[in-house]
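The form predicted on its own is given below as one chain in structure tokens.
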Amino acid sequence: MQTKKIIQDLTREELANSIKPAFRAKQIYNWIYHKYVTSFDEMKNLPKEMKLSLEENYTVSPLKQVMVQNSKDGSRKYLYELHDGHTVEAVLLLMRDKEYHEDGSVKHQERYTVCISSQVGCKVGCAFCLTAKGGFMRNLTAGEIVEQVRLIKQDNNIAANRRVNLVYMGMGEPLDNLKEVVKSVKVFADVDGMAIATHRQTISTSGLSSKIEKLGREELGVNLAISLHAVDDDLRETLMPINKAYNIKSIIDAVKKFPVNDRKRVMFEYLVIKDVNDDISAAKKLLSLLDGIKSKVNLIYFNPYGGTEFKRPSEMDMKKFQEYLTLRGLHCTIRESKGLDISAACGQLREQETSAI
């Protein structure tokens, strides 16, 4: 059982505030989000007896790989074990290959998104969800968050310099651990850590109203996504139980008074399953339902799992589907399915270790 605290869990503000001379937090930063440091040992300007005093209360490596997943499109799928030996997953997905010029020079780097958890398991229990069927354990604290994204670029010799995207979208509802998630935002975010601009950041929810707006007011920026899956809420509520506490008007309320900055628009996700909600008169009711409000619409294949009721629907579903949207006005793309041979859906690499044991 770990009884050290995880460094990670501190603003730099915080650290400064419990080391001194304080300029110190700075430079433990440089080490932990810059030079990807395993231990305070290898942080070579500090002075022993700090690098000492941090060895004895705090630990730099709250997760541990367990299993990595690589798929042909370049994903990766990444399972951590927590210092009390639950699991979680994050996924690097590869978004834009590497583009050269002709003489061989860079044109363009790599364009990464990474999709990180907020809890071991998830409360929310929606139907088409692997996640859910492990019950929910316990919420991460803002470091074991912002260590998955730490690991992922260490392993992959992302430069601290290179910006990634972050989505808010792996294992849990991150409204549902509100109070870390929001902390674990303003850490990437500083300057001298990863300085992952909260523009860059998506906070996926599956539609809890009332902290929708608790995280309207904390006005962090971020992008904010909405699991919607169905527009009306009999469908909702088979689909996502939670639909009975919070239905669609709510969601819909809470999302007109959430900031949005002039460039951005909210995100609607929409998990497309064959002969449940891929119909035209589905994508009638998606217009109505969200007239008058900036967003866009994010149609998603499901994902097969093993044991699964649902089926992946047909391409030229999913088009009619856009097309009816998008010659009406309303933004929608399709999202391009990631690591289909490998476990990328949700809860599928870590159900399978669990089941292994």
Ligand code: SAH
Second form
Amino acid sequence: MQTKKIIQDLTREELANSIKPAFRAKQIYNWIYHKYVTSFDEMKNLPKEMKLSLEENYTVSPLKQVMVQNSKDGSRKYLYELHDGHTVEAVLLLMRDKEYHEDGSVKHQERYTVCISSQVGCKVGCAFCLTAKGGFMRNLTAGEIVEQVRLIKQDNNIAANRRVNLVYMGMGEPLDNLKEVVKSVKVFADVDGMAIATHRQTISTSGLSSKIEKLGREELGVNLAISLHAVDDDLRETLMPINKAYNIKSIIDAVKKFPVNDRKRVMFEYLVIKDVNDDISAAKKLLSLLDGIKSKVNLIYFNPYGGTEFKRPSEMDMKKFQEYLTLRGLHCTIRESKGLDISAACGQLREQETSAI
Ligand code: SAH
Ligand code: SF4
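Switch from the form predicted on its own to the form predicted together with the named molecule and give that structure.
Up next: the whole complex, starting with the chain shown before.
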């Protein structure tokens, strides 16, 4: 059992307040987030006593990698063990490959998105989601969220100054762990740390309306994604029991109040399940529901797993659904099933690991 505090749990200000002299906080942040050190001993420019005292009180390696799966499309899925033995997943998604000009010079670098978990398990209990099946264990701390990205960058030799995007779309409901998630956003964004601007971070929620408003009041500048998945309350309740507490109207009202960056849109995720929510009448309702909201829709193929009654929709139905919306002026993309061969949807790697035991 870990008794030491996780140093990544601290914002730079908090760190500066807890050590003397305070200016060392910037150096420590540099070692952790730019040089990816795994021990305090490696922090060469710190005085010896300080390194010893940090070592005594903190850990800089709160997660242990226990599994990695490589996908043919360049995506990689990681399973990490926490100090208490629980495991969480994070995924590196290769959004665009590195490309070269004819003369061999680099046209553009790879573009990465990291998908991170915010809880061990989830309380929300969506019928289609594998994470929900294992129940809820506990919230992650800000440092445990931050560490997923640091380890992935380190493991893939992604230099500190290379831009990555973050999506809180792994295991757990981020807004059910609002305090730690907000803190992690700030640690990620710190210019002396990973410097991942808040407009590169997207928080996805099953629609806890009151928490959406609370997040909005933080004025962080993060992007919002709503897991809508159904356009009428009856169906949504059967797919997502949380809809009994926060119905569709309450979500739409909360979204309308959310501060959205001028160049951004609120993303509505719509998991398409064959014969459940893939008919054109749903597309029609979706269009009217989003009227007046600066939104974009992301259609997701349901990714089947053993024991589920739900089915993946056909490509044709998916395209028809998309076309209905785009022809009427709504921004709508179909999410490429990144890493499909390694069970793209979060919760699925952990499930394999547990069932193998
Ligand atoms: N709890 C938050 C955060 C992300 S959950 C939320 O629900 O928004 C993980 C994402 O995976 C959600 O967008 C969910 O719709 C999607 N997902 C869950 N099960 C899936 C499956 N079997 N196939 C495809 N996507 C799935
Ligand atoms: Fe939780 Fe999101 Fe899975 Fe629903 S889809 S159970 S909110 S992780």
